[in-house]
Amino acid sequence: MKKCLVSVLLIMLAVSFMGVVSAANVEIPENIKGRTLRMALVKEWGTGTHMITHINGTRAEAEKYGIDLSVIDANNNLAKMSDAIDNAVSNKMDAILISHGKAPALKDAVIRALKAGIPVIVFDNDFDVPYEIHQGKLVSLDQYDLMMGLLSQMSLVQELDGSGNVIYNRVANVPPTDKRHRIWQGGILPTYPGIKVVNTIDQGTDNPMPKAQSALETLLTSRNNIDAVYAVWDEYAKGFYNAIVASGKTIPLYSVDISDQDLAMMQEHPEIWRSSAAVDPTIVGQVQIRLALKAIAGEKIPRYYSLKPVIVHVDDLPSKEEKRVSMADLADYYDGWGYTTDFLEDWMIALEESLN
């Protein structure tokens, strides 16, 4: 869907035209007001474009209420991704922010920060914990993974007109692409019986991209008859688009999930790489802070909520010669990319205000 740079406009207008009215005549929550408060992003790694957006995108928010942010990058460890929560707890941070991470590795040390009353506010994991501990102070943030699989699957369904040979990638036990592959199996194939997967790719998480480009290198070499290449995560995705580029076919790939070099790759071969799902990580950090402060606040906040996906295809992109695509360039042809509203308060928009 395109979106003209007017309505981008009208919109960041509109946000500062709310601000200049609310902060003239709403309360900041006595909680909040004053402080300077300290919250703790922890993640699993912290390394390309998708976590590098995430990052930023959070820190931007918190420097616009004047939270102190520290942030953490586990770099893959989970045991040091445990206790920089405790260190967390230990140094009384106001809110903790996750990303990623292993359930059964973290829950003792959620728990210890629960218990503390520190609100956690948790990005694509869950952790299972009582109310009588969490007293509603614990988020599990998702980029909404069954839409995302819904979304990437049905525009191959479509671009296939509902039938050919699929080779379909399966990441499982990692419970975002274990959301996606619930409405594959369970909407997709029942719904379309022309949609044949004639091979499932499934190299786990640890570097997948070399291992995806291999195992497809493979099968291309012995199979001819492939209408379509399937990524339940983009860095399998990349793997593939590099060994369809290798054979020297014209497969159509599909996948969940975009960053810079994602975008780079298919606007080079735009009939390879078709389309990928996708929630602007910027928009995760905006919510995780916002969240965070309205528990805070004492508000109620939800235990779960789903962050709104864009279809990104290259049909709505220019061509490279006309201009290299960022992610950052996405708002400018998608609505809800960039920027959004999703739990901005009145408070909030004056509490900004009065620290200008």
Contents of the next structure:
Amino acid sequence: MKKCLVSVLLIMLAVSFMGVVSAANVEIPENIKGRTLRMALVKEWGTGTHMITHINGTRAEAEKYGIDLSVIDANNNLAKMSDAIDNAVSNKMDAILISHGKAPALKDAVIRALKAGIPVIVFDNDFDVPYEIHQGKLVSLDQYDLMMGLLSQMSLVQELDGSGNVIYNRVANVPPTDKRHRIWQGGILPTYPGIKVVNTIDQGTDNPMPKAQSALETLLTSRNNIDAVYAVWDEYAKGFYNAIVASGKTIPLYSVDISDQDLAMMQEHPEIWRSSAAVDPTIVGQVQIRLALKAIAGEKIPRYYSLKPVIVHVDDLPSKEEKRVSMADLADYYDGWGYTTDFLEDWMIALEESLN
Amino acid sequence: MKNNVKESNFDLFKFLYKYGTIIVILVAILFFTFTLDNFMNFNNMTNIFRSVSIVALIALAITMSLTIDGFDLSVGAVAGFASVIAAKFMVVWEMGAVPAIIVPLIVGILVGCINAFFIIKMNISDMLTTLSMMFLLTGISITFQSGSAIYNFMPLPNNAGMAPGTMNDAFLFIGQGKLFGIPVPVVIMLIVALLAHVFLNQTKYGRYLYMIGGNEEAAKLSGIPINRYKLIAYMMSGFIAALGGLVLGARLGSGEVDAGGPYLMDSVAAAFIGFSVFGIGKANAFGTLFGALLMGILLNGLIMMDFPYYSQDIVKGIVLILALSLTYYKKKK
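Complement to the form predicted on its own: the form predicted together with the partner chain:
The next block holds the full complex; its first chain is the one shown before.
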């Protein structure tokens, strides 16, 4: 019996060893081998902890493969975004990564890029382009916003035992928040009729934190029957959190997306900010780079891909006295945080090793 | 008969010119009181005052530049920069509330000096100088904070651990505390408005500022050192804007990215609505305060009535154009 076990272990060891060896011998695709690839990351805005984490994640992944990545922050200017895409085309970049933006403003530029044979990997946006043009080189990534909506909203429903007065937050005409809203409108409200929306706050996307704070302060001073607050986006949740803390009341807050700043607030008042559904923005960057590499290598890539979200609940985290948790630490508490193997190919590992 | 009609029309206009803005405020208050259960109570009133305090302070900063017929577009950026400096001082560099309050105020005054230098010595128009300053400061403050907000227990870049300091309680008191049941931001706003009013109307300096604004050439000929007074106006603008930024930072409890930006346009609107209050027809401190309050009341009521933000902008636009019509129609006459 013992002998058998030892031999099985030995075989396993040998196989895993062979695996390592074969990884080193994997053929790096011709289009990539020995070249310094150049990619552009074009962002609608590049400020705020969430976006900074995304940029850092993309940079780190690009560095692994020796990619020359230039990051363009359009500062909420769609025309500038479109120009940046055109610039990347005329500079013959190997791939263009996009985050956010509005489809109608960018579609023409994206089509020009695709026609020039440049793969376009889009995060939190989508372009309606026929296959003849994109030739399988267009990916729309999202953070599985439908699922994040469901996870965060169910967290609220569960902790309210299915009934209560809720202040709801709706950010209209932005693809990810629209998806989250569809679940609320079409799924949660009809299923749990005890959940009543008493007010809806929408202050647009331009620096909403102070506006969200003032808006909720207004509602909290004039109402006494609020059982929970829902934030469809964490930039709003930060303002809501401040307003609830200032009001001296204990009203639970549920949200979507997370940042280091959110975690610090959550740990400060665990009775207020209860949970937030999120995908690690680092992973978004990792997957964008890998999909771009696969496209350049001529491998098949999906048209749509949703990253797997996690519900970060304050009860899963240590208390603030024990340990202040940062985004990087969340990997200790949740699977699929900080690093993913999605679209990671053996030849990418080989490429990384060949550069060291 | 014809004469009579003309006479009474004229009176109506004169009345509207003087009290039009006040009437709009009263009508708005009455309307919200009757349609909303919880509008008219002490809590909500203090809430309205508190919510307009930052806009009002930044608008008072613009008012200072408007008195000399100048214009300061950099006030929003100054406020944002001030809040970021304060947060960085306390959270990253572990300094107390005193330097975190004094340094941003000095920076505000310095920005005013630089603005004045380019406007007076380089002869660049006020609008363009302060526009450049707005871009410059917004860029600098985002660089200064590495693009991310500055807040308690933030992880430092390059895995350098956690930020050692926290936002000081004495500092947060500026934005979140209460004095005799009145929020501190409201107290600061009222004091600044009162001081600005006294300064502009009861002192030699204020009258000179208005004279320069009314007719620069005449003021020059009558021996007023106009450059020095212009410098004073921009320094005060920078100082008050930085003060508004401190209130903003203390209210948010963190140094947010470009937090001052959205306040610029609202403040410009408040200052110009202020022209029409009591038919004064020029920039003035109490008018600005009323302008900010009018917008605050409308915003407060509309939020309670569940109106989305773009409809709030429509209302703001209408109120502003009405107030401007009152002011400029009279001037044309």
